[in-house]
Structure formats: C-alpha cells, structure tokens
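So this first bit is one chain, no partners, the form predicted alone, shown in structure tokens.
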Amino acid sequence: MNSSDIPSLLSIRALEMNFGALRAIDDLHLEVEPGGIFGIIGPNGSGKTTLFNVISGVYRPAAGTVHYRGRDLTGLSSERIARRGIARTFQNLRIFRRLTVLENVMGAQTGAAGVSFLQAAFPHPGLERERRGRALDILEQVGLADRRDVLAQELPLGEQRRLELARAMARESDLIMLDEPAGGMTPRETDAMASLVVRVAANGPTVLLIEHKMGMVMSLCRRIAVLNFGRKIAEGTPAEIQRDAAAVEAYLGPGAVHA
C-alpha cells in the first residue's frame, strides 16, 4: 500500500487562527498518517503551540476544519475531543501539585473515552483496582511507580514532565500531543525522555511533538513539519527537512540539527 492509500489519522485543512490583528495559523494544511512520531517545528511565535489549542479545543479557529478519523472535531470542546481520543501535555506543566504521582494518574483516567462522569465519581470497587492497576503499570512504564506516594510538587521538573506524559497516557488515547517534553531538561533527561516517547509510540498512539531540541527530532520523527509565521513553509523526512532551504533559513540554521 502507498502511502497516499493510507487514510489520514489527522486532517487539518485550510486553517486560521486570528488574535486581533494578528494571524497566528495562516492557511494550513496537514495530514498525519496513524503511527510513529510526527514532529511540529519553527521559531518562537511561528504557531505550533497555537495548533496544538486548536487541536485540541483551547481555541476556536476564524476558518478551516480538523478532522480526527475522519470526524469534523472544529469548535467542540476540549473535553469531547478528548474523549474522541486525543490527550496531550503542555509546555506549561499541568498537574495536580498537591495530589500524589498515582492519584495524578489516576484522576487523568476519567477522561478516557468510555468512562463516563458517573463511573468516575462513584467507581465501582472492581473498577476501582482495575484503574489503580492501570495507572500503577503506566508509573511502571514511565519510571515512577517507586514515587506513586509523593506529592506532584516535590519532582524535580525531569519527573514532573514524565508525570505529565503518564496523565496523557492514561488517556487511553490514539493520540498524543507532546509540547516541548524536554523543556528545560538537561542533556541525560533529555536522552531519557527521548528514549520513553520511543517507547510510547511503539505501543500505539500516534505521537505529534514539538520540540526544540533538534537532535531529538532527527532522531525521533518519522515525519516533521515546519511551520513559520503561521505558514507551513516545509514538510518531509528528517533528510529532507535538513536539505530545503526554506527550513534552513527560517529555522535550522548550521549546526541546529545538534542542538
């Protein structure tokens, strides 16, 4: 099967996002294929963040569509296209600081598709040790089980930025967002982390991350885009990415596929 055979998992057509004046998406148009790591890259202020909200229903785009499995998600709220499947982290962490690392994960799991607002007040005993079990295995997965009784607040920031990787996953989603996972980490978290979205994705949400951090994009992305005062001004492999001029200039630079 070709590639243009496999139907899009993400579709965003003809998409604007205004603040004022200012037009922060202009005109995009992106497909993302179920699989791998799809990576968001540009300079600061060149929109990424601002599709992720429209994505995900902080903000309401001036024009175009998003689809998600071939549904039209624009303008819903953020809560039914999370239940739709979608979760993702933000560059400004979001996690319950005075709640435990389990209770954390467990609180992200009444957003998961199927689990209905009555299921997650009143959760069945059964049900509950089933979630507790589900929530210890992802800590599992993401090297926390042995910090489940901490409070959030007394992480360092490599483990809270895996707290909140753990609460997207938790999601159950076939989607995950990822904004700058490795914000602020140093060289060794960095690698860490890397190596645990690696771990994600292989088994089975469809990762889109922005990252500044070249190296782990190269590296990662099966697939990157390259977005620049709103515009998509490249898309392509990671070769190719590293070859177009375009991105180069506005972005890449020597030298930045080590950074």
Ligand SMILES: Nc1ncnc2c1ncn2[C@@H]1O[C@H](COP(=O)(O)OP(=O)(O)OP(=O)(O)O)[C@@H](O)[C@H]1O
The other form holds:
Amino acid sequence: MNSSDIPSLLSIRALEMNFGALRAIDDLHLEVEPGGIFGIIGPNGSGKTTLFNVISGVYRPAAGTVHYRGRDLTGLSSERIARRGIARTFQNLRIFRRLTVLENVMGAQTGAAGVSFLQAAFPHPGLERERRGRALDILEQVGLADRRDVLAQELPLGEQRRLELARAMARESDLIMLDEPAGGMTPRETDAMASLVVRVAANGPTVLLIEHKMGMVMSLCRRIAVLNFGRKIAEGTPAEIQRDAAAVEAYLGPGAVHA
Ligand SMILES: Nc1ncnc2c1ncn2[C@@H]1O[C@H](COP(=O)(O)OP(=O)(O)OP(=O)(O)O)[C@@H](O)[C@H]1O
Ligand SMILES: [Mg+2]
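Starting from the form predicted alone above, please write out the structure of the form predicted in complex with the ligand.
Let's see the whole complex now, leading with the same chain.
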C-alpha cells in the first residue's frame, strides 16, 4: 500500500473559481486525510475564504471537483453539503445577534443530522430536553455556559467567536472549517481559542483552520497548505513550511514565526 491508497476525507482537484476577471482559486489540488488540524495560510486575498466558500457550497466552482468521503460534492447546495457532514464558521460571524447564546446553539442543531423536518415541526418534550442538554454541554466546552441567556449581540468579540464555533460544533460534523477563529482577539483570548480548537479536534472531527496568527497555526497544525494568488505554493509540516522558500517569500517573511 502506498500513500495514494490512504483515503482522503476531503479531496480537491484542479479547482478554479473566478470573480469576473479575477481568478480567486487557480488549479488548486488538496488532499486532507482524516484527523487532526490542517492549516490553510497565505496573504490577504490569496483565496482562503473563497476555498471554504467553494467547499461549503456558497459558490459553485468554474472547474474542478470537491470530493468528501469519496463522494462528489461539487455544485451541491450549501444545505446539502452541511447535511453530508461539513460544518464551518465565518470570518465575519453568522450568529443571530438578537437570540440568546443557548438559542443560537440550539438553532444550529436544527437541520443537522439529529433533527428531522418533522421533529422540528412537532417538537417532542423529551427530544427538546435532549437537544438542550447537548447544547449546554457544548456551551460548557467553549466556556459560555454561564452566558447561556445573554443575547449574542451583548457578547464581546472574543465570546462571539466562541459562540460561532459552538454553532459549528452543534452540527456534529466530521469536518469543521474554521475561518480565522482568533481574528481580532487579544493574545490571551487567542491562547484560549487555540486550546479550544485542539480540544474540538481531539473529540473526533478533522479541523481545517484558516488563521493569520502563525504561533497558533504552527503549534496546532499537523500539516499546512500555503496559498498565494489562489494557487497552492507550498504544503508540508509546520517545520517544512517554515523553511520553505516560496512560503517565506510570499507570506511568512524572513526569520519569522511569532504569535
Ligand atoms: N464575492 C466576491 N466578489 C468579488 N471578488 C471577491 C469575492 N470574494 C472574494 N473576492 C476576491 O477574491 C480574492 C480572494 O479573496 P478571499 O476572501 O478568498 O481571500 P482570503 O485569503 O480569505 O483573504 P483574507 O486573509 O484577507 O481573509 C480577493 O482578491 C478578493 O477580493
Ligand atoms: Mg478570508
């Protein structure tokens, strides 16, 4: 058995995505094996968020394919892709600001594998209790249990990002894509988020992590892909990436990995 026989969780081939004349993703190939945290890094505008948008069905690619667990997802709606077991967070947050923290997490459960349309339309008290219990358990894990009844809009940014992660966790997916989970956070909040991401991955799901905070990326990821102008210019372990000439030139800068 050689390495090409190891089944990928996510397999991206010859992917291309354009916005008018701008090629945001350019002939991208990526194989993500199950387990651990896989980093996606690169300069602003290099196509990282666009890649998540194509994988999660927000955009339909101009060319190429996305396979998940061996099945072709290319061109499916974001709802169907979510139901196949891919969850994500958004760089600019998609929490419901006027709902409470707990309602935000329970809202993310609806539509996930656990709750059918009929169950959502005719809630059963026992099922409701179980969903509530699961949501509270997730809030406990992200450190927001004591904030359960606060409106999401009242939370400081660091806690809103943790709520966004909690919503992704509530979907109980095998792949969770995090778009700058530590964006705008203080160093202390960043450390707490890093530990949380490690715990999420330890519970089973594979994590795809976009982040500009290199201390976090280099310490958490088992493997990293570097994008530049929509192309993958390097891929390897954190140690390999830190001495990769193209990655250093395009993004990391000489002598640099700071938190
Ligand atoms: N909806 C859109 N319409 C037009 N252009 C877009 C759209 N979304 C992204 N782009 C462009 O595509 C390119 C890639 O953007 P993308 O948001 O994927 O970058 P990124 O790597 O996530 O950057 P950042 O680190 O700043 O978040 C950029 O040039 C961006 O301006
Ligand atoms: Mg982005």
